[in-house]
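Starting off, we have a lone chain in the form predicted alone, written out as structure tokens.
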Amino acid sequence: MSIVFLNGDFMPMEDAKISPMDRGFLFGDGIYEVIPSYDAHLIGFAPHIERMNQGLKLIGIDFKWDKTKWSEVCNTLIKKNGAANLGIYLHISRGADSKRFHAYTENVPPTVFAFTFAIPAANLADKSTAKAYKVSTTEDLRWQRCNIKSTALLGNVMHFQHGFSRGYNETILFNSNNEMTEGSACNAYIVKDGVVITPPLDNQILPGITRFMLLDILDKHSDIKVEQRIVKMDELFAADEVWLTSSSKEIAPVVQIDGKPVGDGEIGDLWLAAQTLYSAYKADY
């Protein structure tokens, strides 16, 4: 039985009820996070909670739980659901009002919901077992505040479907200036001549927690050069390696884009070095 958390109580999933007037349902008016845990150890917990609090502030939801409270909720869910490897989904909407009205509600308590779901075992730094990704590309048509991890994900869903319906694992997006932004559900990188390159954070790009951890780990524990700069799409197609990162993917190697091989079409050596380092130090966050 799956046990969830809703507005202060733990309960079976089938007992969790949310009003159809909830603004998360009507408007996608909320913030969410997904935190992976392996063998009951949360990965990137503190930066995930910090990003969620920043998102709540940016959209004006007044909700102030500290990390200790969130840790209690997450660890209780892990204990009650009992699997070795779980993703913990945290969701805060602006709450349920008595009417549908576009302006922010006042004096309405936010809806707080959390549940777990099974995830695969942590990635291994092993080319023979790593999942090689094949991706498509398309123009980024989402809204201009992609730095906010909003529950309103229709744009991301449609872009993911663009690739999925064509047999690809993901979709890498580019803006009107032919600059790579990110994937539909992840951050994106190229590797050229031994340098890891990823677009700088701005309103087009979600500040991914795995991105933050990876760049920090490479800076502190390796001599691998990293650049944060604009990446043109012709650089993407000419890259030696291409990676995607997210909490569920960790560092995912891309071997094909729009049906054409990346580099020699095989998982690269720098991916192996980066995933080895990430696996060694991710529990520090």
Ligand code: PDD
Contents of the next structure:
Amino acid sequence: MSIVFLNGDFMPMEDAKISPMDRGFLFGDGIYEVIPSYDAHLIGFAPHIERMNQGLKLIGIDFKWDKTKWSEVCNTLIKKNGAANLGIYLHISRGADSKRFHAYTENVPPTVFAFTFAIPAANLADKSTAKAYKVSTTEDLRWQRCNIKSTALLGNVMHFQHGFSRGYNETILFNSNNEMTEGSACNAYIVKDGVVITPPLDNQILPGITRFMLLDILDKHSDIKVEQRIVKMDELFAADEVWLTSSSKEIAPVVQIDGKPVGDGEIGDLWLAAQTLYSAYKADY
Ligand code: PDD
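Condition change, the form predicted alone to the form predicted in complex with this ligand:
After this comes the whole thing, all chains and molecules, with the earlier chain placed first.
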């Protein structure tokens, strides 16, 4: 039975109840995080909490717990739910008002919810066991504040469904200038002539924690060249390798886009090098 955290208490999932007037339910008015944990070790805990606090500030929810408090919640959930490979989901909504009114609430306590879910085992840096992703592409029709990790995910859900309903693992998005933005639930990269290229941080993409860690690891521990710049869609289709990153995927190699092979259609050597480094250093974060 899954044990969850709701507004200060740990309880079985089926006992966790919130009001239908919760603004998270009515408006998607909240912020969330997903932190991976392998064998009870949280990866990227501090940057995840920092991004969450930043998101709360951006949407004007006056709520801040320090890292010690969040660490207690996460580690208690891990203990109560078994220490296997878990995603820890943290969610803060603006709370339950007595009326449905668009303006931000005053004097309403935020709703704080956390639960765990199973994630795949950490990636092995091994081409023979890696999951090779096949993806579709579609125009990015989400809002213009994709840097905020909002719980209002219908745009992402519809884009994910675009690929999923066609038998693909993910969907890579592009804006009206034919520039790659990100995946529906992950950041995206191309590799060309030995250079890793990924779009710069702006309002079109989420500042992924896995992205931050990967770029930092490549910078500190390798000679692999990285460029953060606009990636045109024709560059995506001409890339030697394509990768996706997220907290639950780590670095995912893409071998097919819209039915066409990426490079030679096999998982690339630079993916192997990057995943090897990521596996070696991710616990530093
Ligand atoms: N998704 N971009 C989008 C749109 C995302 O939803 C995610 C993560 C990322 C990668 O961020 P990070 O490396 O911090 O996980 C990029 C999570 C895992 C989800 O919604 O389940």
